[in-house]
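Given next, in structure tokens, is a single chain: the form predicted alone.
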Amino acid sequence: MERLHPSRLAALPDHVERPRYDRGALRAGIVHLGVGAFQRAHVAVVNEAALHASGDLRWGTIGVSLRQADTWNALVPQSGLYTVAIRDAAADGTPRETLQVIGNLLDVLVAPDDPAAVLARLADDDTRIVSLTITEKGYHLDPASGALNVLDADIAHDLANPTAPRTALGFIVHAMQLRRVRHTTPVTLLSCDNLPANGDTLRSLVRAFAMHVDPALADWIATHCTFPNSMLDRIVPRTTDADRAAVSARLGLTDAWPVIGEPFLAWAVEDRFANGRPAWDKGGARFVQHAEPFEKLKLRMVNGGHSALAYLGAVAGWRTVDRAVAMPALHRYLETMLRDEIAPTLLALPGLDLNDYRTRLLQRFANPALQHQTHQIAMDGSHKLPQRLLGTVRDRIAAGRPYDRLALAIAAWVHYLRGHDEAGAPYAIADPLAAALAERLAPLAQSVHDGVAHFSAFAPVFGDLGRDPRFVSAVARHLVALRQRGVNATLEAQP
């Protein structure tokens, strides 16, 4: 089949949505660092709706791949076009899918191949928003303290090499230096990652990096850049070869890299933009004064629930989220943890019924059309758990309330790190601190309690939480149960 391309849009089947604006008139007002599946299935979808609704064509997107050329290889021959496949199932279990070709991605740059081009685009006067989806580990912060890790090799490299940075922070700060010298217009720096107060975190890290470059630059950034906090929510599983084949067959054209998503989409973003913004509220976003309540809701309920499910499910051999949540004991455990331990730590949101939210969340997890892999969610636990689970534990301890099911989720992560499931099937541990975690696990071979105490004393993940003997005992007790009884029996024994 021919490739998806602007010249072939008119040949698409009638059921496929496509751009209805003049792509040739689009200007690149947004540069997105970390142009991956989530950005293309969420941010770009909202931006597409905004373009259609408003007709304001200043908000095309240039994507930047910070590490690899795979996105460039797939999408540049398609002039940036790709398909979003939204999947779920009808009440009788019949699969459903809608297809939309997205047009607002104008180009993809590969940072290692041409860092100068990335810096030039970030410094261009047309660039009004720089957005990021680089995952937690891409911020190079100490997970426990939240401070910039200036000892990180890539950060040290970027401080010494302003014309050829490697990290998002390096590109941003050195590009802001160019904007400062050229007296370029103000810019919004917008984190779209799963971090508490992600905009405030980005501002702190950018300022810390800039202080090492030039304190005057840090002052300029404080005056000319804004850092809105935001919360984004949509489940986006990894695209498989089978997905590519199925989407291409329905298009009648080959799409080298479609993305898959669920129908649900949410985006709460603080309305603090330095130089204009798209009409994202026309595409499902909500502009708010403070994003913190929305962030905490998503991080703790959605991401915390996802992580607990992923570690328990992966160890049990339940490879997909829908398979895992269909297990009665796991479903009951998740529902109870969300209701009794996580929900009481959340800030009130007008019009939000937490019971209804919890019910809908479990229905989202049960979506059989997504085939979301538990091992995908389980990646990078050392950077995810501090905000997804450990912050909730701290709040429960401060309130003098129990956190038994949260402790089981953390024990499941420790159990997962052994690298094989209950049937003995091995899997790789994908974590930036994998070597340090493996070293910390060694004492568990002699004593579970002492081993958990040693493991939870690892400050980059646990901070001071590992010094709490009650926390250590709770995690150790659950780890013994997981080792001796297995996942399902341990969950069955939960009150």
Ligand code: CS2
Second form
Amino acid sequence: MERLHPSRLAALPDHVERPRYDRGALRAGIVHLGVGAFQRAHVAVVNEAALHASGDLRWGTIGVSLRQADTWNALVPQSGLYTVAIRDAAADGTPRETLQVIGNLLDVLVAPDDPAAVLARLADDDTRIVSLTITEKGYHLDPASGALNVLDADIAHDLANPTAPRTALGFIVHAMQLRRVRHTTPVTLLSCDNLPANGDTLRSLVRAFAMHVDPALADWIATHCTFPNSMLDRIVPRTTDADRAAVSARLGLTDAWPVIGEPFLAWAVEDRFANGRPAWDKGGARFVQHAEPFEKLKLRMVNGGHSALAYLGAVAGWRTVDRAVAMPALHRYLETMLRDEIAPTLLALPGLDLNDYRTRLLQRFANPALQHQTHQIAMDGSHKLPQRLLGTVRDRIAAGRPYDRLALAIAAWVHYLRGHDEAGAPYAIADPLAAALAERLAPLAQSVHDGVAHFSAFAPVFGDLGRDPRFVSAVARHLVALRQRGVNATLEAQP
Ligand code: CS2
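Take the protein just shown as the form predicted alone and give its structure as the form predicted in complex with the named molecule.
Below is the entire complex, every chain and molecule, led by the chain shown above.
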């Protein structure tokens, strides 16, 4: 089969959507750091719709891979084209899929191979928006406080190496220095990651880093850059070789790296752009004044629900999200936790019916066409749990309300960290703090209660929550149940 390529678009089957704008005239107004599956199945899809609807050709994207050349290898021979496959199942279970070839990714840069090219791009006058999907751990922050981790080896490296940084923060700050000395135009720095107040967080991390470089630079950034907060939502599982083969067969052309997503898409972004923006509202985004209520809703319901389900499911051997949520005891547990413990902590959003939102969310999790792996969601728990579950627990404690099911989800994380499922099958713990977590877990061998107390005294993740004896007891009680009775029986015993 021939490769997907601009010269072969006419050969695609009619049902495949494709770029209808003049790709040759597209300028690169956006540089996206972390050009992974999520950006390609979400941000780029919205951007594509905006290009079609507005015809404003300033908003092509240069993608940057911060670590590996795999995206470059796959997409450069395709001149940046790739397919988004949106999948679900009809009411009778028949799988459905729509395919769209996306054209707004103009090039991919691999940061470790050519950091100078990335810096030059970020400093270019054409670059009006720098967006990021670098995952939680990509921010090199202390997960509980959100402060820059100045002890981090990569951050230390980047402070000392302005021409060859490794981290997104290093690239951004050193590129802003170039913009400053060249009097380049203002730029929007847009975090699209699952962090609370992601824009404010990015701003304070950039500022902390810039202060180490040059306080005058920190001031320049404060006056020339904006950092809108945003909430993005779409479930995007990792692409498998079977996905590549199936999508390529339907295209009649080989796509080395299509991305898979669910039909649902949401994006609420604060309308504070320093130097223009695409008409993303034409593609399903919503420009808002304050993103916080949207973000809390999403981080706590979608991601909190996901993480709870992922740890319980992975330990029980339920490998995919749809399989796990089909287990009656887990479904009931999740529904109750979302309704009774999470929803009451959310901020009011006019027009939002939380019951509908929850029902829809459980349907999204049940999508059988995604095959979303519980182990994929389970990774990096130390950087996810603070905003997904622990903040909710804190709010429940402050309100004097029960949080028993949330405590069970946290116990499931601790249980997951033992590194094998209930059938004894081992798995690796993928987490930047894995070594520290393992050390913290050691006392569990002697006493569950003392072990959980020691574990939850780990301030980078738990902040001061570990000092609450009732929290410690609740997590310990659930952990004993999970160890002794297993996941399913523990869930079945939930009131
Ligand atoms: C998931 C998210 O992998 C994970 O941790 O919870 O990627 C989730 O699928 C998205 O945030 C949904 O918008």
